[in-house]
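Single chain ahead, by itself, as structure tokens, in the form predicted on its own.
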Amino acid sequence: MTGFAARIRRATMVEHREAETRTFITRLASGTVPIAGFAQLTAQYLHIYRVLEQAAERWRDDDVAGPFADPALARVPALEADLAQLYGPGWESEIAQLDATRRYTDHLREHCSTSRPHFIAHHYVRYLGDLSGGQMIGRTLSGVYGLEQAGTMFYRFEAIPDARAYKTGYRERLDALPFSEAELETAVAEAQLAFRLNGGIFHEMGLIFPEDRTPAAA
């Protein structure tokens, strides 16, 4: 594999691994983070996806970025439903941004509505990740916190019945990008940054919810 999809995947392997192995995430998957921590992480995702999906609307009719801005990927409605389940009525007042989340959303807001390489890079990191490891994470968290579908809709793509085929098509779109070498380099750098920004959220969450040996589902 020599296309851009393979290139950006290789270039982000270190950042991807570091983000996935953050202590907070491993503890979340094992159930040693209270459900309040899961709820707060879900809230941070809503802030991120609101900005990213606003940018997607900006690019919807663009010949290059438009094919990535697929409504079938939209996560905001699912996240809002999850937060209503996790927090109950008045959930909007409970979802303040962490400092790390604000850095992330400020960066998205500054760049993703005006730059195709920035938008596609951040879109790639979030949505292709959601369609890949995110599916397994969702099943794990559903079992750990006893939520079944309620509270974990974010991890379910009901408008995409065949995730594997969709990811194949997504990578083909990456390979077909008519970007200059400078634009491709920008996209790679932004994808690396996206993983680091996401890792920053996990780090801050770990400070708010330090290690607790008591299982969250107990």
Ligand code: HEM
Given for the second form:
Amino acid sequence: MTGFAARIRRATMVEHREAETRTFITRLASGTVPIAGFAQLTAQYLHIYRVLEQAAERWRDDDVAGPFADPALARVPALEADLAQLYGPGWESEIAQLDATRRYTDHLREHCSTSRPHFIAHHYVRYLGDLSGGQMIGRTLSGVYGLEQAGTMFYRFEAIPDARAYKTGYRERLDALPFSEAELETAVAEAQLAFRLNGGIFHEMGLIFPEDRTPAAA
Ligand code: HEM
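Can you switch from the form predicted on its own and show the form predicted in complex with this ligand instead?
Now the complete complex, all chains and molecules, led by this one.
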């Protein structure tokens, strides 16, 4: 693979490894974070996807960015349903943004509706991640927290039955981008930043829900 899809993947491998091995995420996937932590992470995602999907709406008819703004990816309705399940009917008043989330959404709001490379880079990090490791995490979480579909709808793409095929098409679209070298570089740098912004949320979540270091009884 030599196209832009391979380049952006290679350029974010270190950041991916860092995100993947963040303590909060590994603990979440192994079920040692209380369900309140899972609920709070879901709330943070709602803030992020509201901004990302507003930007997608803006690019829908654009020749270059439009093909990425696929309604089949939409996560906001699933996140709202999950939050209603996790918090109950008053969920809207329970979903304050963490500082790290505010930094992420401020950045998205500032750049993603006006710059194609920014939009595509942030889109890539979230949605291709959700269609990759996110699929495994979703299955694990359902088991760990005893949730059926309700509560983990975010991890299920009902309009995308074959995630692997979808990702192949997505990478073809990345390869076909008519970007200048400067725009490609902007997209790579933004994708790296997107990973760090996600890492910031895991870090803050880890402070709120610290690891229980109580030694096991002898
Ligand atoms: C426990 C945590 C994670 C695991 C186990 C995991 C696992 C994986 C795996 C196995 C792939 C490769 C899938 C494939 O080649 O089809 C992948 C790809 C990807 N992941 Fe993760 N991931 C995790 C966390 C994250 C996070 C936190 C993000 C970003 C917020 C992320 C973003 C991505 C992206 C963008 C890709 C696509 C790379 C590409 O092919 O261009 N991942 N992940």
